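Only one chain is shown below, in structure tokens, and it's the form predicted alone.
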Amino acid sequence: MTTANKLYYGNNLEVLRNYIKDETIDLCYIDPPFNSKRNYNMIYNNIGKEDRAQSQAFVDTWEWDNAAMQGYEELLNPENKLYPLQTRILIEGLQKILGKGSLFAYIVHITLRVAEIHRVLKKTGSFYLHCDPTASHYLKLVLDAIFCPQGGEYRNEIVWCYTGPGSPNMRQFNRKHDTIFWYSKGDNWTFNKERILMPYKDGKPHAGGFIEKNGGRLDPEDYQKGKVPETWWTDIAIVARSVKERLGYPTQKPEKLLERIINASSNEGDTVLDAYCSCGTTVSVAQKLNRRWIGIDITFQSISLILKRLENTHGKEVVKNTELNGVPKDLESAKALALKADDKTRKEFEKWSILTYSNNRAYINEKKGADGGIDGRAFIYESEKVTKQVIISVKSGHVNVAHVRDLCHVVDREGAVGGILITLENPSKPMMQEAKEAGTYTNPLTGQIMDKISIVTVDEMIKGSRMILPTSPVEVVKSAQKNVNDTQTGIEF
């Protein structure tokens, strides 16, 4: 491939408008947040005050806050020719319904997103979106009056079936199956049917020649090539805690479901986009099938893991190779990082800053509130089957001595072996004092000696300073979330 593949870590809509160009992409596929554990009738009731016990999640990401008012008005502004007449209408229809809460919020999120891919569409491009019966409804809506009226076609809606475990307290049926649903932008689609069919699993040979089915008779060389799958798909099972390529990343799904899709609606080549790239699966299966890829994600854990990925699985040189965008390459970009606006907790700041130093080998804490002073923590080895913890905390303000004090504290609290203190702005001299103090720690395993507290700025990072300890080699997001349930419906946060 001649031209760089792209991963960008931002806000996807900005990406898409500031980035992306017009008529650029073949195929986009897209796997949005969707929760399904909250209580669905309170769509019907939706103002904002879900009992948040039940919906934490989906109402921390989906509130009706600024961002999302002025995108509201954006999408019921006449002047503007992205947005056609007919999903004005359906917005402001639907506001009417669902109130301004969290729900309507997810689907303005949406729709904004939406109307730029297609835009980015050639002519001859597919979209695919996945999602659950929680808002799927809601969804096809928003897709038909974005394509529908813009010479765009509804094709397919693909239900995924797979199996799992349910609660024993279960009072409904359980609920193992999510939606795609496929549009094309014009009347001139890509779909290599030949690339993805599927063997018949029953016939018999008849006296005339002909293989003999329910509904039909078939020549031998059809019967032997195979069908066009239908549009319920159930020989794709999840990413199950014993399959290889699990990366324990909550809602990632199969290689498989990708390679169905993009071998169906594209060719070698062609350029694939998934603006929500969570754990790369879209990205990594494209690069396999030698298509040009673009991903974009919020998030630097996901963009950390997507590189890391790409490595284990197709080389260094891919990495290599990558246009990587939005990562902080200098001070000042790392500034704007910790205050973004769209961040009020720094948590991004926190999470690259933990990420970057420790070469993806650190464990974010991604409890909410209060953290006990604990941003992140490392592992290292002392024998071969004990380890011990450094505490990572990561400052973005004034620091002064008292920040040492109190990292100080919670290594002994933690009973940890050492400390480690990010910070964005330059230590005094009593900080630095103050970590010579704390003494050093010896590890049994190597003999390495390392200070008992360490104290590292943002420009050392940036500079090429990172964590030279004897950690685990399990990859931080590949492990951090072992304890997620194995199921594929809703996100965790």
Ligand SMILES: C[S@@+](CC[C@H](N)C(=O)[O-])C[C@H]1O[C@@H](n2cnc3c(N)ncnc32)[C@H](O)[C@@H]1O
Second form
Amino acid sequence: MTTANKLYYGNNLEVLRNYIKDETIDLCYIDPPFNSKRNYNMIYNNIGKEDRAQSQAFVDTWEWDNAAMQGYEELLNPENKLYPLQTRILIEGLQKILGKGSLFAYIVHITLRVAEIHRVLKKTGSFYLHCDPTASHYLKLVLDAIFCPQGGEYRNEIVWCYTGPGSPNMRQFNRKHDTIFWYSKGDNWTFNKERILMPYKDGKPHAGGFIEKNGGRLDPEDYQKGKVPETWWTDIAIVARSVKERLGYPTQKPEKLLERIINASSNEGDTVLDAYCSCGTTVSVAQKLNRRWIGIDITFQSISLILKRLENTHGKEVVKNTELNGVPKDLESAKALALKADDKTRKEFEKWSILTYSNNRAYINEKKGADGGIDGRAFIYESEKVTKQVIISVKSGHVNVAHVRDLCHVVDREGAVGGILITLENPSKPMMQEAKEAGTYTNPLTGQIMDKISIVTVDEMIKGSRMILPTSPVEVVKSAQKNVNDTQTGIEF
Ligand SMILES: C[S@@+](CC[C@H](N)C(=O)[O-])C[C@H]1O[C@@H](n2cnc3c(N)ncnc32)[C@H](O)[C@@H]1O
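What does the same protein look like in the form predicted in complex with the named molecule, given that the last one was the form predicted alone?
Below is the whole assembly, all chains and molecules, this chain first.
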């Protein structure tokens, strides 16, 4: 039986709890937000106005809010067998030291997820947590408190070193490394050292038949085979601006990094999980290395980016064979998405509507000041060099004729050639009438005539209605490179 790879659009805690069964995962790698106290933007392909071509990708600011409070209570509940006694004691202790603030909210968030990840790992499974020195010292305590009392073990702390500019005016050393903790769930774990050996760079043959190296002697055969990499990795560069692999997603991790981890700690046909998968580095590398995979992300931008990355890199079949969960497929689930109001999923309904209706050809607008009423922008061509805007406005609540008038006003104010109102509620007759009275626009390049103001319901969109405009053939999300060696379309097990 071929089991599909799975991509979940949703909160990883809910997905882990409701959909991922006990002891089904061979390897889990996560690269959660680092508690950097920043919000990260995604950079789009430049079509039309360059300075607008980005939008918020994810939020890395933490508050002691309802979710944190509820999570904290769950962690302290002695009835809940998911959390070993040591975890409860640790969490109580950390609360006393850190207080109930931003850092502790972040630790509660991660602890809840790591406990679930521990549950879903097979007994032979491995867990890699990628973080940085902001919170790594606390996170290691959390990992110890979850894994070690249950027979697991700390295996390595990998220091991934990279370089970058360091201003001569800095008053401290230039922070240029991340930390990756590796834990095994039991005392039997996968480590395919032969897949990750590195060549020795130094060493010279000695008359005694061995290789003389700085710091020791080696058998020539061992020297030929190469060495198991040290726990500090300096041979993998960050995904810099000029690198082809780059997709414009902030915090994108290099494929080489994931290749080393997946090769070392899993085998072909194994299942790899990334519960914070953003632009999909883990799942794309897992696909390339013939692993099965599960990816989870809370933002629709990530999900659409991953689908595009998979299609570009591995072909359409791979996307067809991917089970996509959590993306609204009917009006009810679209309404549920619109009702999500917490900080991290705020605007998800708008983002999903715009990217879906435009087939990834419109930008999400991060509203700033005078941008009120504009949720997205599409750029259409009037000639090879001239682009014009179409404004997109999304409404999840009650709509009336004033919304159509407002959109007409914004279209005129912005010098745009048209406006699209995407609405969850059905438009009234006066709304349709007002839209019709706004007239039409004729594209000089294609001769296409379109209503200046069009109204689309979410229901129509779910049934397949899409924006048909002379937009760029290029999607706003950047293309990934094709994986030339890839022949895999699904894994048998
Ligand atoms: C630092 S990025 C991961 C980068 C990734 N390793 C890569 O190479 O592309 C963190 C991701 O976690 C996602 N995220 C944050 N909280 C989440 C949650 N509760 N559930 C699922 N995904 C979440 C964010 O949307 C973001 O895409």
